[in-house]
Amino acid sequence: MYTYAHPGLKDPEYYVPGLPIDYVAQRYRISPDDIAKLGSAENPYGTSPMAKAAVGDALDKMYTYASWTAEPLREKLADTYGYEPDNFVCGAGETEIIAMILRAFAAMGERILMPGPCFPMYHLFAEAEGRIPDMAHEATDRTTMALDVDVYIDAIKPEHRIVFLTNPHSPSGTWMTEAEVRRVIEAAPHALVVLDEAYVHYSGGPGYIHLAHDYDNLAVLRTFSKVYGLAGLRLGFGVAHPDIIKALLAVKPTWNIGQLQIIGGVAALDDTAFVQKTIDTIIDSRTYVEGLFAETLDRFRFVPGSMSNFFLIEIMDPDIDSNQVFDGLLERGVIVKDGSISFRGLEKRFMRSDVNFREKMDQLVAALADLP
């Protein structure tokens, strides 16, 4: 019997990504063009044109090692957000930085706090690294699916080494005010507070990346996967006090970021027209689909308050559950996330759907209305 892995890996749980179009097309014999992929929060417009062009021009550089700290990207991020390069760490997606934070700021057996439900990688990485995730399910209002800050603060204990926040929250897309975020940071001076802003662009505002100037126990994370359309390139970053960054540089894989990632990220940060077009489309479609739910559906509820490029669907019909709805939507060419599979604590009453073009929102609502 294999016994070399630590106990946290005895029966490992894996992240469940959104299904790919090719799989659904083949299984259900549906044309790929007729499938609405609403389970991965990808950019409906594709990749930033400026990033795509820059990566294409740099293909001849793939034979050389990149700066091990991704220095050109750190410098660009510093210019963009008003920091110094040594305030930044870059990762192969934001998820890699989450793993680095767990490794650097919590020892084996130490505890980490997160809302429940939340982005699964927080607890999956914690368990895989031999850390103990505490999920504060009691802090989530079951009607609004928003985080109750007072309850969450009460859940913070002296033994928590890391405290996670996500804004907009996943899976609900709900928003926390700056005052609320500050309260959590100040309630955990003994811990590293990690503010995950992966979806912040879709809030229509700048987010709270500036708070890393004010607190030396805060790390703010962002990704290039969403609004910049670089999910396949794998690129994210964190901003924090230089002492936090030094620790993260010590645990990260040395050459975790390649030449094309650095070059693509630098170019994407300048592609403001593409970013704004994406934001405008998502905000418009989000309002549109919420109206469709109110006008068309009575068995399903659009959970209000999303400031992201996804939203929760509550199943109001007691005779069906999320497994049945998920399968029924796949048969109709619509891919969403089954809450009971993707998020601990949602059980079988919720689905999560992306916000996409209006025609894809029409397809989602029509498919839900067509379910038996």
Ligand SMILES: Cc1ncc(COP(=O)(O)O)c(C=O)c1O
Second form
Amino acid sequence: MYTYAHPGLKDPEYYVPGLPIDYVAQRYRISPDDIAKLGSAENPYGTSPMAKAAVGDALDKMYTYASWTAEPLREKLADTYGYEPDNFVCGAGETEIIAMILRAFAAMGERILMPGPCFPMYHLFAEAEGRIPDMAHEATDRTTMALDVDVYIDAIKPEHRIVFLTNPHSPSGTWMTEAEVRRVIEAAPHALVVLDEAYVHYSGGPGYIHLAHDYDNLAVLRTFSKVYGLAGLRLGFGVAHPDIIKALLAVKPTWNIGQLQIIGGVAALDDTAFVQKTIDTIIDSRTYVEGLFAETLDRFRFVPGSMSNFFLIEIMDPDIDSNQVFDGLLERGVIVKDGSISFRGLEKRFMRSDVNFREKMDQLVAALADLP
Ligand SMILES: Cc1ncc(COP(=O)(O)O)c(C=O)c1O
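Can I have the other form now, the form predicted in complex with the named molecule, not the form predicted alone?
First the chain shown before, then all remaining chains and molecules of the complex.
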């Protein structure tokens, strides 16, 4: 069949999201209430109540175009984080900002460095328009699954236009110190370093958003999808030197953000009670599930060190692989991520599960224990 897409898109690869509850309920004939959805890292409490109320009150605004730069949100972000509005760019999720960064900072044929494995959007979007992702698989320590910063720094080459870092790291959830992050930024003065802090709240600390004051080759990215419970609203932002933001605004689809997103985001930033409740629950459940694994399971290892709302499970039993575990868990009403399908370079020895309420963690561990 003839297609008009460019040659790089002859056999495109797509992101594989965590499965939705409805699909699993129908396919396996399980009541939706009995399903543990642990493959999308969503907020167990749902949506920020303040964002929900503000969006509800703003429905009448849908007929007007919003400020194309999402100015009220940029102003609120500037107040919240101690920057100026022109230090921010807003996107339909962090995902859109990742796409804009690739377009603005690497031309077709140019190279981009990222950890291997990593959040797949980095390499999928890079490849879709003919940029070359270099995945530093050698920088992943195979026991801790953390990024070895020294090995990663060795992988930085003069031809890299963008260098990605994720903290907490994905898919391991492990944490880099501020000194480590600074070393990477300083080792790549010729590149734009992107620090993806999608899950930073679950570290229990403020993260490194302040570093964009110190470096003009750094963009820090955050999302409203996780701790604010707004994955379905689609909202994220980047903070960087105004010259970086200027370039990003040029490739941004003009009205990428609507009125409801702006209003929801502004309200969510004030919902500190909801944010704190979510963080406390995740941190409590993370310790709880690590203990459960140690007490209950010997065929599966909780890979320690996660500071996020997910963790890696290593399959220690050589007679089963991640495809079988994934299917077996689905039959038992538990949705996780199959590492080998969701993350390039992660073999069939790993699953990734969300941290959720304690009872969902009980359900996960019981289902793993029940596998043949
Ligand atoms: C590491 C990481 N970065 C960015 C995102 C993008 O999130 P969103 O586009 O919903 O803001 C995700 C989502 O799963 C992620 O895991």
